[in-house]
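Listed next as structure tokens is one chain, alone, in the form predicted on its own.
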Amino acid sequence: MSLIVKIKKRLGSFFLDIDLETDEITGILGASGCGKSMLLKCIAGVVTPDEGSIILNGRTLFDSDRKINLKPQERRVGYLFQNYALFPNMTVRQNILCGLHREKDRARREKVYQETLNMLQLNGLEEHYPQQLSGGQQQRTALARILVSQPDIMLLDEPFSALDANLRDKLLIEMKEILSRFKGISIAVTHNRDEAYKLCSRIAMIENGKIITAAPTKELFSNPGSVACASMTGCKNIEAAVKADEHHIDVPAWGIRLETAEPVRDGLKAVGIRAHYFNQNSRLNSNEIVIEGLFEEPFETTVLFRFRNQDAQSPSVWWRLPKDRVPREHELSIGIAPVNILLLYR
């Protein structure tokens, strides 16, 4: 299985040049307008990329130079919209059916179904009809319609966006479960971080039209490499820095110096260090603060300080820890442990 895709779309002022490949459950991780549905249309065959690319475990769905452009249907692709895009004047039973409609077999057709129904927990709802749904058995419905398809690869368009926070944290579960037993390869399009980090194997960050990187997940978000990627993951503290020696940085904005685990190269550009990683405790790279405020949340206490020499002109620094954790005084020394800190060369 692999998806290669290489193409290069304008539209207006805006330019999309994408090279990537996957093999596995990949996030498209980036900000609203940055191209990520626009990706997943030019892979579904919905828009027609300009020049360039697109392979499907070898088969080829659109190729300029070849003149190849298949149809949509042709391309194998499960979509699942952002809205789910299920027809309002059929029942559950009748949306699944649709994703059938080329099996002739009635009794395959009508054990793929069952099959599909349970594997989704759709018992007991198949007569009824979208608007009599929650979110999550909308989203789970036009799942369903999706894999009776036996595509080869599934687009997920910020599939839970829709949804609460509390349905969201389920079905996020539920939803990794079914792509794991899924065959195919998926491409999960977000702008949350946190979804992309729980869903998928791999993401790729997207930004102005193109991948700026690619990596597993929990090599991006412990190496970011860059500003943009360090931000995108949730990076709260980010400050222009420069290389002392093989193993220290200087922050001037801060007026501290910091110890790294890792090897500082040539081109440091900034430093990141994520708002958990402070350590009241450490006595590495410790150095003092002066608190200015709390933001409060349910079940933790966002500090926002200051280093002591800190430039009166650089933004606060954020500390994110438990609530039963919060600091009474007001000035203190918090320390951060060398392979914690975020070397940006981007």
Contents of the next structure:
Amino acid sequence: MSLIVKIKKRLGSFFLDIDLETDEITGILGASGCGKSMLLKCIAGVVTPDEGSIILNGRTLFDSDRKINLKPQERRVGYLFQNYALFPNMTVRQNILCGLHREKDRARREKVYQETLNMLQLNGLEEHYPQQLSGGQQQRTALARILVSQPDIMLLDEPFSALDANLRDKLLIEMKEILSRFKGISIAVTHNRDEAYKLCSRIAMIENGKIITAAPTKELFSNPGSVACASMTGCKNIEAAVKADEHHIDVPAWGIRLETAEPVRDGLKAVGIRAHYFNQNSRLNSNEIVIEGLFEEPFETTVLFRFRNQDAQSPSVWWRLPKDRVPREHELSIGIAPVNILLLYR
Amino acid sequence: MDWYPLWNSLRIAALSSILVFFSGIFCAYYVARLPRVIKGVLDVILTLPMVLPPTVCGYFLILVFGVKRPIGMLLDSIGFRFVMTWYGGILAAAVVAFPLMYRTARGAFESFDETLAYSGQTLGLSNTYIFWRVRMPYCRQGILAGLVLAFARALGEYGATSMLIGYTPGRTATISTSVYQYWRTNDEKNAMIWVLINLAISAIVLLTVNLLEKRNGKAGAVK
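Alongside the form predicted on its own that was just displayed, please also present the structure of the form predicted together with its partner chain.
Let's see the whole complex now, leading with the same chain.
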């Protein structure tokens, strides 16, 4: 199982230039308008790239040199659209059967239909029209319609963006299970790092039409390596830094020196510290701070603070902690474990 | 009383509506996909009959289908003559009613959610199936509206019809040409009868469409 995509596509002033190789559940993470959906459309065949090739499990779907461009109908690609794209004039049953139109044997067709219906808990909704369904039910219907057509690859375009926040977490778990049972490659496009983290074993980050990093999910979050990746994985505090010695860096804007666990290489560009990683009890990398403000959320609080000698131009630092642990004093010292200091070289 | 104009008008309107239905949808679907410049030019040509006086359309039709013109002569030799025949009326009504169907269908197609077609394609459905079973039902309201407008226009067509097929009682007379002839010959009574018949047909058509719309609305389908 593998998908190899090497394509270029120009659209006005936007340039998509993708080089991607994958064989698992891959997340494509990037801001809106970075070309994520365009990439999926190229793989599905509803948009034709200017040049390059797309090879799925050894099958050439597109090759500009060899003049191969399979129709979307011949590609065996399942595409879950952002709005699910259910046919509004058809019932749940009719929609799902659209994915089964190739199966000519009536008994087999009915069997696959019933199995999928049960698996996605759509029983009792068969005669409903899409607009009579909730967002979650619509998503499950669309998934059922794709699964019965037995695609080689599953493309998910912002699968949860049309759902309420509380429904989202529940469906994420369901989706993860469905994808793990699906015997094929899955690609999920999202701008939400939590979704990508929970759903995907690998993440490729896209910026301005180019993939800037592709790595296993955990690795990417623990060591993003570049400023763009750190910020896309949700790192709130990023500031320019310089190497002091093998295990120390200086952060001029914060007026502090930090000890690192990992040896510092030459060419350091910046340091990233996640808002959750500051620790009041840590003696390591302990620095004096002045608290500027608090922003309460239901279960956590964001504390905005400045280091004692912080540059006036530098933005305040974010610190997130459970509500009951918010310090009473205005001025205090907080530390950070050397292992939690992200060294960013690009 | 001679009911011929009623029968003739209805068949001309019905047949030209069928013609316009398919040609209008076909053009609306394909013109929208053409490169910009060609699209602009074709759009003007296809919409022209709507803004031209019907008599001008009729004049053009005579230029093409007149019995002394090449195309007219060719058709005449195989037994088709559109001048002064009842079925010439289909042509006249179709040309004048076409832009109404074409433009409303195009508007409806432009509002279509293209991701529906994409998802159909990735599921392996043929483009023909997608067109008739997804796109058309989705655009049903606009297309039905276009069809009604075209039918009403065809039924009331006067200018191009009278130029091309004239008025021969029992052969080419339609409701609208009859009204004019009766009025011209001071037969106020017959003129009024045909005016009332025309009103009744139009009212029935519009009523039917409204009822159809309500029934469809209940069966689900697009908001």
